[in-house]
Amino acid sequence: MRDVCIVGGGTAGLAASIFTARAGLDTLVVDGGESILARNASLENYPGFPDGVDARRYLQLTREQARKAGAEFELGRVTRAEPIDEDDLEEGFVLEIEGGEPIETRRIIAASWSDSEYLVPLDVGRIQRGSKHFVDTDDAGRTAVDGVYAAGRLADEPHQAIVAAGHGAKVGLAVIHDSDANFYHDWVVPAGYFTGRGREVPPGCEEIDDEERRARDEQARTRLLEAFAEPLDEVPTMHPSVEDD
């Protein structure tokens, strides 16, 4: 059983399982397909980026993070979930994977936009504005039932890759907290920091000396400089009304 299953590939989905794979949950992500972020042209208001960033390559490299972290995928889409049979001994919920195999979680992070028919029969609070359907969540992504959250555009968050990454974060976070997990903040902090106080390194955080800092350093800027080296070949996804000319 997983301990943590996050239903959609995007910004929150992938910034929740960077953090719940830091902490040392076991975390999968059920990617149904393409982010809708995809379809931006160009990613222009997320901190970090001067110029902007292409979207798809942003998704590229947010995928690799949370696969780094510890974090595994698995391509299908969620059709149902449920709570498991009350006579089994573990607490937790069986997800249905169109032509794929069930899987069994602890706890289900919900950052599907715009998809959430399969929360139905777990009555999470839907709440239906037109033709989407938002889940109704408290400030931390906890809905009414006890071990499912939603994070990003789903739990009704602002449309924004970075209210998206952020929420997708606090709602890793949550689950985190409501999860066995020994975690503090999850800190890489300079040799000593802790340590030279006459204090323990608490939980989930890393004292690095100076020389693992700068290859650490080394590795980031050798990474980022492969990756942004040549154009990125991928277009951007049109919204699927436009027709093809």
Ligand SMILES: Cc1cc2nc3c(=O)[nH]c(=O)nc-3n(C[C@H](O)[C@H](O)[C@H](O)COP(=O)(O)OP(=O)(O)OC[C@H]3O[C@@H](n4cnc5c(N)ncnc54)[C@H](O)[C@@H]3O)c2cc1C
The other form holds:
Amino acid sequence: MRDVCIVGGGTAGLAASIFTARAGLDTLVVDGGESILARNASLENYPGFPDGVDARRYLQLTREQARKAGAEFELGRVTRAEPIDEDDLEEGFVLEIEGGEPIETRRIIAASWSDSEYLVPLDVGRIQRGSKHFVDTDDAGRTAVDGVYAAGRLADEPHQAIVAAGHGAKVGLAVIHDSDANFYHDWVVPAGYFTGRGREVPPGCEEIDDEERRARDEQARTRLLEAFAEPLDEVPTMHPSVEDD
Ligand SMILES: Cc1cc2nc3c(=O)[nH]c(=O)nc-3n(C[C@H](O)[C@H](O)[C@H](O)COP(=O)(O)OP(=O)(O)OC[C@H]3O[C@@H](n4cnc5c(N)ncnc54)[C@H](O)[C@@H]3O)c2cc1C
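Show the other one: the form predicted together with the ligand, since we just had the form predicted alone.
Once more the chain from above appears, this time first in line as the rest of the complex follows.
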């Protein structure tokens, strides 16, 4: 049984997975296709990239970060989600995957912009607007069903990458807080920041000394220089209704 299964490995789902995995929750991301962000031609409003960034590279690096944090990935489209025991949601949920084995999980984060059909058996509160469906949530992504959350555009957040990522992180934190994980904040701080004041390092935080800080900075710069050394071969995905020449 997984602690959390995230349906959708796009902008919101990946951000959520980084937080839940770093907090020690057994995290599986199931993704059935491509993030809508792969259609972008140049991502120029995501903070931290003064001249923009290739959206496909951003997705690649974020996936890598999630894997490094401990999240696992499975390719496949989720087709159905239902409680293991209708009378006791704490028993968790089972997800059916097209062409794959069912997955049992204590919690679900639906981050699958463009598809929420699989949530119908759970009655989470889907809202139809035009041809699109959204999932009704509270401020932290909790739906009407305990243990089921929604993140990103599916939760009716504005259609912007940084908002989807931030919301994914926020929903990941809600899952952490609702689980048994002992957690304060996910912070890495200089040695002495807490202990220098006679405090224990709170759960979820880490104190590192200057040597370790420099080593991590070196590793981070090396990886980014390598990642950005060459342009990507991949091109943006065109809208499906645009005809080829
Ligand atoms: C053409 C275009 C250009 C854009 N340009 C910008 C821009 O310049 N700046 C900006 O801020 N935003 C931009 N956006 C918006 C941005 O891409 C989205 O707001 C953001 O990606 C939403 O994140 P999300 O995680 O909610 O959805 P997504 O990133 O789309 O992730 C959803 C994931 O769920 C998966 N999925 C769906 N159904 C299932 C299922 N049943 N089972 C398993 N997996 C499933 C999908 O394969 C996908 O990977 C653009 C969008 C488009 C279409």
